[in-house]
Amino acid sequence: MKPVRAGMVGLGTIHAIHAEAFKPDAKGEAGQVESEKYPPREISAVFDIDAGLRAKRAVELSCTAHDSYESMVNDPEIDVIDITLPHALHYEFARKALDHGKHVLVEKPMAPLSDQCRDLIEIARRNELVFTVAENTRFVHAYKEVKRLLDEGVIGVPRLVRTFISGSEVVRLRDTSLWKGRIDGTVGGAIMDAGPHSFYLLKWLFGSISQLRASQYKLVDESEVEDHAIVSGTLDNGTIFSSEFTFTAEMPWNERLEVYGSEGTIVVDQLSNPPMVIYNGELDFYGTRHIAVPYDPIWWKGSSIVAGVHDFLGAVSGNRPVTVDPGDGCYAVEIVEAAYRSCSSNGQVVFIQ
């Protein structure tokens, strides 16, 4: 079978572990070696504006470095664009590869404006090209599970629902050399970068966000963008939601789930050994232990990531859909915009249409 062929651009922090995917024996999904699942794969080109690195990068993993974006979308040699560079340039970047005819997958968010999503997704269903965004949420192994509890009604009717995403960001915040602290380079902040996975979540799991009102805070005082943010509100079924997300946390990435239902509780906590423990009523002081869920702390994200790199292959390859709709992609962008302005006007409620 035929290698599908890829072109990464923007060889940042994420870049290296969409890369990963790329190795015969990358562990995708709960940590298994997935090569067998998917076809053959090969890193075929490189390009970033940094010319030392895409030199570095092209001779540790073998390819041709590309000295301008232009080259890279002409290059018959080349199937698919993986692309993550700062969220600014996401629409620019995945709007040419499109209308060069390649495959697309874009780091989240899909791009900065929702109706920037929307055109990427049209000039993709127009020329018949595999494109989403690089969503790994869907591919989070806890997240599969409570998908699976959820549906067998384990815990009865959810009520309340809360997401928190914690980590620091502190240092690349305060250099301004950087592009994650600055407007021009990330657009927003905590919201745009860690709120389409929360987003995203909630609509996967439990439905529609029907209102919402957000706030936004700034520590960080070099920075030109919120480093903690609330957002909370109702779904469309009734389910009350609360999203945080901080860039403040001095501890490892994290991610935690809680679920409240009418028989019983999930939370989920990806530095919690188990990750994952069931709540069943007002006595089970202890909980039970989901064990299906394997304690990973180091590599639990790193392994959606990859996962889900390997799910948009297999759809080049094999002629099927991808299994995150690029539509709730820019759904996840939509409730971002509705957050910030909320914020604008002082945590007014907005009412999602």
Ligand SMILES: NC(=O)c1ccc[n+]([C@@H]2O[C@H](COP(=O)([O-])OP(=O)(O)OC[C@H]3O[C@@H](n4cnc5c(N)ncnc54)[C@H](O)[C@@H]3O)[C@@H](O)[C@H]2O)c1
Second form
Amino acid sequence: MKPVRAGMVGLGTIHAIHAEAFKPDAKGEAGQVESEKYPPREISAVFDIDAGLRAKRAVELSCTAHDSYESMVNDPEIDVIDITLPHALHYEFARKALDHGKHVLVEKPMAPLSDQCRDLIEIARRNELVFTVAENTRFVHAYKEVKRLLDEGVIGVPRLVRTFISGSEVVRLRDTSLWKGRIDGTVGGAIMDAGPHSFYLLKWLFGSISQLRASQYKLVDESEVEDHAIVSGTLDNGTIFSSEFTFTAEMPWNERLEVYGSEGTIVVDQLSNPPMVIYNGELDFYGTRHIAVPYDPIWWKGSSIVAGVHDFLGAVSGNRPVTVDPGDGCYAVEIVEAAYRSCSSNGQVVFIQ
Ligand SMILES: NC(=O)c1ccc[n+]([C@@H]2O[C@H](COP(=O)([O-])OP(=O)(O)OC[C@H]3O[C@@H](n4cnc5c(N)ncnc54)[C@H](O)[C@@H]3O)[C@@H](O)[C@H]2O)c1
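Now show me the form predicted in complex with the ligand, since the one above was the form predicted alone.
The complete assembly is shown below, putting the previous chain first.
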């Protein structure tokens, strides 16, 4: 079978994890080696605005270094472009790749504006190309287990859901030469950056949001964007939700999900051992350790990113849909926009159409 050949653009932090997915012994979902499950694949070329970095990565990955994006999208040796760039560049770079007949995987947010997301989805459909956002949330082992247990009715009807994404970006936010704290690089702060993960998760597990209100805070003076935000409201099915994001927690990156149902509660905390516990009622003090989800504080997220890249490459070579529906990536950005509308009107309720 012919390998799927990738061009990678934006060779920073998260690119390194995307690149892992191309190794034969890459550990994807639940830390399992997935080489047999997914197609042969190779990194054919790289591009970054930083000439030293692209030359270095080309040597490390034994591939071509392009000296412009133009030359990369015109390279006939490339089937797919994997975009791991600052948010403000997602639309322009994804569009150019799709216009040149390349399949595209783009990091979250799919694009900073939902109109741009819709445009990209339409171009991909017209050109019969595989396109989606690298929404690793869909491949987090614990969340897949939560989905299965909810479908089995293990905790009854969900009444309340809380999500929390925490970690530290303080050093990068303070560095005014980097894009993380600059509005022209991020097009938003914690809501734009972390929000898509939680809004995608809510939609996948519970359905659409009907209304929300949001507030944002900025603790890092040097930064132009919010580093903490709270978005809360209700879902179409009546469940209450609350999503919180902080970039000022001095601890490893973590995600929590708490689902409170009519017959029990599921708590996921990626840094706790075990990361997933199920409680059944007020006397269940110890809960049940859900051992199907391994304790993996270091690679729980990496494995989900690798699995997402594998899934995308599988769709390119296997003529089947990607697991992450691009429409849901666009939906997450619509909720980001609604949350910012609420922030800019002092936390007024925004109804989602
Ligand atoms: N899925 C996740 O959990 C996760 C985690 C971290 C980052 N991300 C996403 O990945 C993307 C990249 O984030 P990062 O933390 O890796 O950023 P980064 O700053 O570490 O890397 C960005 C790279 O893009 C390059 N670049 C900037 N402008 C360029 C241009 N015009 N042309 C070519 N290259 C250019 C930079 O030189 C840098 O190497 C963002 O969309 C971010 O939200 C996702």
